[in-house]
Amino acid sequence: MIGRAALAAAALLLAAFLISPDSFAPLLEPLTRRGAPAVYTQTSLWSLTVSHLALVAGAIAASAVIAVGLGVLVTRDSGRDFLPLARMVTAVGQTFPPVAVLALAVPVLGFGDWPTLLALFLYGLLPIFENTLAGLTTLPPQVVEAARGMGMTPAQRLWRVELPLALPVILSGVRLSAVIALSTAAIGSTVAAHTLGEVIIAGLLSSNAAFVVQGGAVIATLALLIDAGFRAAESAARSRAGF
C-alpha cells in the first residue's frame, strides 16, 4: 500500500511539473549560478517527454516483435538449429554500446530520431529474446502434453497454452528492455533526437545543475512508473496463468 501511494505521489508530482514547470522554479533556483534560469524553457518539457516516451515505445515494440518471434522460432522442432544464429543476432545490441551504434548510424540515417530508434531497438532485443526462450522452454511438461492430448494443433498449443503461460516471463524481459531504453534514449539528443537528454546536455554545457537535475529526475520517475506498470502486468499475467 505504501509503495502504491509513493508511486501515485510521484506520478502526480511528475504531471504537475510537466504541466507547470515554472511552479517548481523556487525549488530549483538554489542549484543555479549567476542568475541562470532554473527551468528549461527552450523546448516544452511536456513535448520532450512525449517524444522521449514515443521513441522508447516504438523501439521496444519492434524489439518485442522480433525477439518474441525468434524465441518462438527456435523453440519449434523445425527451428532449433537456428538458436546459435538467433542468439548472435539478438546479442549485437549488447556487443556495441548505444553511442557506437549512434555514431555508425548517423552517416546512413542522418541526424534525428532514426539513429536513436535503431540503437534502442538493437539494445532491447537480447533481454526479450532470452526471457521468451526461458518462458517457452520451462513450461510444465504435463500441461503441454495435456494440450497435445486434447488434439490441439501446434499453432493452437502455441497461442492458447504456451504463450499465455510464458507471458509473465516475457513481460519481465520487456520491462527490463523498456527501463534500459528509457535511460539510454537520453543520449539520442547528441544526434538531435528530441528526448529529455536535451535538458541534461543543456545543463552540462551551461554548468546549470538545475537543468541536469530536472532532466534526470523526470527520466528516473518515468523509469520507476514504467517498471511498476510492467510488474503489475506480470502479476496479472501470472494470476491468469494460474501461477
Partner chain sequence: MSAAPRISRQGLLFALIGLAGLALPLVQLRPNRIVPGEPLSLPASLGWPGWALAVPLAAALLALLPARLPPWAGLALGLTGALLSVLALGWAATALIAPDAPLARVSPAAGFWLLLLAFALAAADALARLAPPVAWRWGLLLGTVLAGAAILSSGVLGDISVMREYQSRHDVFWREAGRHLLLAFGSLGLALATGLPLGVLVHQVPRLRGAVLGALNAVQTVPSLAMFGIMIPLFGWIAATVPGAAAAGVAGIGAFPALVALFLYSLLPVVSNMAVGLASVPPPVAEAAAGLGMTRAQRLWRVELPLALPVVLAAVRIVLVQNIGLTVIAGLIGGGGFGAFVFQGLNQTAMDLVLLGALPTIALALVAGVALGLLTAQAGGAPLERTAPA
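Numbering follows the first chain given and starts at 1. What you see is a predicted model, and the numbers here were worked out from it, not measured in a lab. Under this definition, the rigid core comprises the largest set of C-alpha atoms superposing within 1.5 Å between the forms. First, how it differs from the form predicted together with the partner chain.
- Relative to the superposed core, Thr132 shifts its CA atom by less than 2 Å between the two forms.
- Put the two forms on the same core and the Cα of Val169 is off by less than 2 Å between the two forms.
- In the core-superposed comparison between the two forms, Leu117 has its Cα shifted by less than 2 Å.
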Given for the second form:
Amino acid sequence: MIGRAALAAAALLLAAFLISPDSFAPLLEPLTRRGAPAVYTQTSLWSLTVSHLALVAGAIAASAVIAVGLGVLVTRDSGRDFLPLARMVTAVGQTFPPVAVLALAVPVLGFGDWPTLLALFLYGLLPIFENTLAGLTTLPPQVVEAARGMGMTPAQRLWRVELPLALPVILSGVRLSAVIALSTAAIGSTVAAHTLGEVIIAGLLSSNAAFVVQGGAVIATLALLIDAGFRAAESAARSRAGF
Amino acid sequence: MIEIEHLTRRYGPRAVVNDVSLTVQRSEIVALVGTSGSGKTTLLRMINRLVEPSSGRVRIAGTDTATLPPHQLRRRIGYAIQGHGLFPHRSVAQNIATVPRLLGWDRARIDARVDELLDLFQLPPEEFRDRRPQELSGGQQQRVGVARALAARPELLLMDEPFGALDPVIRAQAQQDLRRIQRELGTTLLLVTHDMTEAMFLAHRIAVMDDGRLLQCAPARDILTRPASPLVQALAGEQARPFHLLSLSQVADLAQPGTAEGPPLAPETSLRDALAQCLWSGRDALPVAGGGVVTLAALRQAASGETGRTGAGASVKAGVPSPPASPPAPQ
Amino acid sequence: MSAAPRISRQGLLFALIGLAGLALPLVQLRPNRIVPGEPLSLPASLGWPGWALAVPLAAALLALLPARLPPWAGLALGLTGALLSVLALGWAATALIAPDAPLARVSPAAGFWLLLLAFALAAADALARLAPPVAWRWGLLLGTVLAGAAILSSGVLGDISVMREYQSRHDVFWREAGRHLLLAFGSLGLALATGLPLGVLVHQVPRLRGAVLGALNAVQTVPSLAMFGIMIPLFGWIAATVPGAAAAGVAGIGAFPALVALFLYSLLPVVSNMAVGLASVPPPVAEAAAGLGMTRAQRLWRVELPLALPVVLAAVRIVLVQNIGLTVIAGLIGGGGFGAFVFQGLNQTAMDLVLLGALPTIALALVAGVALGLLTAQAGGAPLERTAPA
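Next up, the form predicted together with the partner chain. The previous block was the form predicted on its own.
Below: every chain and molecule of the assembly, starting with the one above.
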C-alpha cells in the first residue's frame, strides 16, 4: 500500500518535528489566527509522545499476555467448556465503544493515566483474544496429530508447534489493538491522561487548528509506522511458519 | 513384539473396536484393512495411546503400554500419517530430528542420524537438509514424514494410510522404498490401509476388520483362498482375486523346463505381469531368464488358487512374494 | 476418560461472581450528586425484604451449578436473575431515599454490577450452547429490548441516580438521543450512498484499488479526536470563503463537522467490503451469467450484488457499531449526541451524568451489533474482521 520509502520519509519527518518543532512553525502558521502560537509548547511534544507510547505499549503488552493466556486456556482440553462463552463475550465485547469504556473507567479509577490504561487494556484484550482463538483453532489437524503421535507433551506441543504456527494471526490481533489504542489514548487526555491528545484538546479549547493538526499528524504517523512494523513482523512470522 | 489382548474402545454404547486380539512378530509387517469406520485406525491409535482403550491390554516387547506415560511411549514408536503432518515452520532436518531432540540426543548424533536417514530415502542431505516442507514435492514430503517416524530407531512403526495422498506412480515407488527400508532395518510395521493391493504387496499378514471386530488375520494367500467368512471374501475383492493371487508369486516359482520365443522375463517378475504379457503377445509360454519357461496353463492354474498341484513352482514358496511368509525369528 | 463432573465449571464461575456480588455492597448512598458515599449491601438497604430478595438470587446462582443443567434452563435462570437484580436495585434505591433529602443519590455499586455480570454471562453461555435459529434470536433481542423499555418507563428505577439525571434533563436527553442516531445513521447512509458505487468502481477498475483503499486506510489512522477537531476550522473556513457553501448548510459548528468526520471513517469498510464481496463471487457463476446473455448491468444487479450482500451487511454492522461509539466524540466539539453528557459529566466530575451518556451508547451499540449480526446471518454470511478507529 504505502511504500517503504514513504514510510521512511514519514519516520524522518516525525523525528525532525519532535526534535525541533519550532522549525516547522512556518508550515503551521497559516492555520493559526490572531497571532496565536503555531507550535504547542506547554509540554514538550517529545515527552508527550513518549508517555503516549508508553501508555499504549504498557496496556497492549498486558492485554497481549492476558489475552493470549486466556486464548490458550480455553483451547486446552481442560478449558474447552468455556470456549462458546468466550467467543460470545468477545463478539459482544467488541461492540462496546472504546470511549464509553474510558468514561466508565473514570468512576473506578479517578482522573489521570490510570483510567486510560485500564480502558486501553480492556479494549485491547478482545482483538488479541479473538485472533489467538482463530490461530489456535485453525491449525492443520495432521500437524497437531503428528506432534501428539511423536510423543510431545502438551506443553511441548503448545510452545514448539501451536504457538509458532498461530503467531502471525496473533500478531495481527496485537496490531489491531495497538492501532486502536493509539487513537483511544488521545481521548484519554479528556480525563487528564498525559498523552498527545493534550495538544489536540488545547487546540480545540483555544480554536487553534495548528495544535489540532500537529497532534493529529504525530499520532497518525505513529499509527502508520506501528501498523507497518507489525505487518512486517507478521509476514516474517508467516514465512517462518511456512504459510 | 506387539501383543494386543481383548482390546475394546467404546464411544457411548457403541464399540468402535470390539474385543480385538492380535500378536505381531518382531520385523513383521501387518496390514490392517477394512472399510472406513471398521475401527482399523482406532485400533492403530490405541497402540500408541492416541486413543485410550476402554478395556484390554497392549504389550510391546513385554511391557504393558498402560504403565508408561503416553508421551514417553510415543517417543519409542514411529508414527506416520496420511498427509505427512510435517511441521511447516521447521526445516526438513529439524522435522526429522523431532523425536531425537525430545529424547535429548546430542547435536552431533542427531546431525549424523538426519543425514543417514536422508541418504536412506535418497534425498541428498546437502540439498534437502535446510529446505522447508512446503518446498518439497508430495512424494518427497511423504518420504521425509517416514524418515521422521524412523529417526529415533523405533523398533515399531505405525502408519495410517501413509501413501493415501500420493498419485499412483509415486505411490508404487513409495511402497517399494518402504519395503526395502523395512527389510534393511528390520522394523516391525503395523500399517492401516484401505487398499488391498497395497496390503498384499507390503504385508506378511493381513488383518481384516469390520464393524470393530477382527475377522481374520492371515497371510495374503490364505485371505484369498481360505477366507474365514463371506465378508472377508467380499472385502478381499472377489473379482480381482485371481489377479491378487498371481501378484503374490514370481515367475521363478512357476518356471518349468522348456524353451519359448521372445525376450526372457526377469525371475522376480510377478505372475500377474507374466499373464499380462502372455495375453498381450498372444503366446502360450514365455522364457524366464536363467532357463525354463512359464506357461499360460500354469498361470491359469496358479490364478485359481490351486498352486499345490502345479509342479516346481508352488512347492518353492507358498507364501507372499518377496516378504517372507513368516518373519525372521526374534533375535 | 474420567467420569463427567457433576458441577459445571462455567456454572461455578458464574455462581462465584454472583455470590461475590451478593456479598459486596449493592448500592452507594450519597448525600448529593458529587460527594463520595456510603456503600450498602442488599439487606442493609432493604431490611428484611432485602433478605427475601437475596435468597432467591442466591438460589438462582446455585441452580446454575449442575453440569447437566439444560441450556434453556440456564437461559431462563440468567434472564430471571438479571431482571431480579435490576428490580432489587430499584427497590433498594426507593427504600433509601428519604423524602426529606431530595438531593441524596443512590447509585449502583460493585455488587450490583457483579450480579448483573454473573447472570448475563450465564444467559450468554446458555445461548451459545443453544445456538437457536435466527427467528428465535430475533424474538429474544426484541423481548430484551421491550423488557428493558418497560422497566425503564415503569419508574421502578426512578430513584437511581442515573435516572435522576435523566429526569432533570429528559427533554435534552431525547434531543441528544435523536442527534446521536442522526449522526450515526446519517453518516452510514452517506457512506453507503458514495461508498457502494465506489466499491463497484474499484472492483471493475483494478488500477484504482491500491490508491483508493490506501487513501481510505490512511484516513483510519487519524485519531478521532483530531479528525473531529480539524473539521471545525476546515468547514468554518469553507463556509466563510466558498460562495454558497454556508447557504447549503456547510458550517464549522454544530452537527455538520461531526457528520463529515464519521462519514470519512465509514468509507473504508464500505468500499473495501463491497469490492471484496464482488471479488468473492465465484468465477463460474459470473461466467454462467455472461453465458446466459445477461448484459454487464444485469449481471451486476441480478447476480453479483445479491451474492455480495452478506459481505456488505458485515460492513454495515462494522460501520454502525463503530459510528455509534465514535459519535460520543462529537460531544467534545459541540456536535451533540450522548457524548455531550459524557464530557459534561467528566468536566463536572458528575459520574451519574457520564453514565447517562455512556450507558445508552453502549446499549445502542449492542442492539445494533446484534441486530445486524442477525441480518448478516440471514443473508448467509459471517461477519468479517473489523477495522476500527477509536
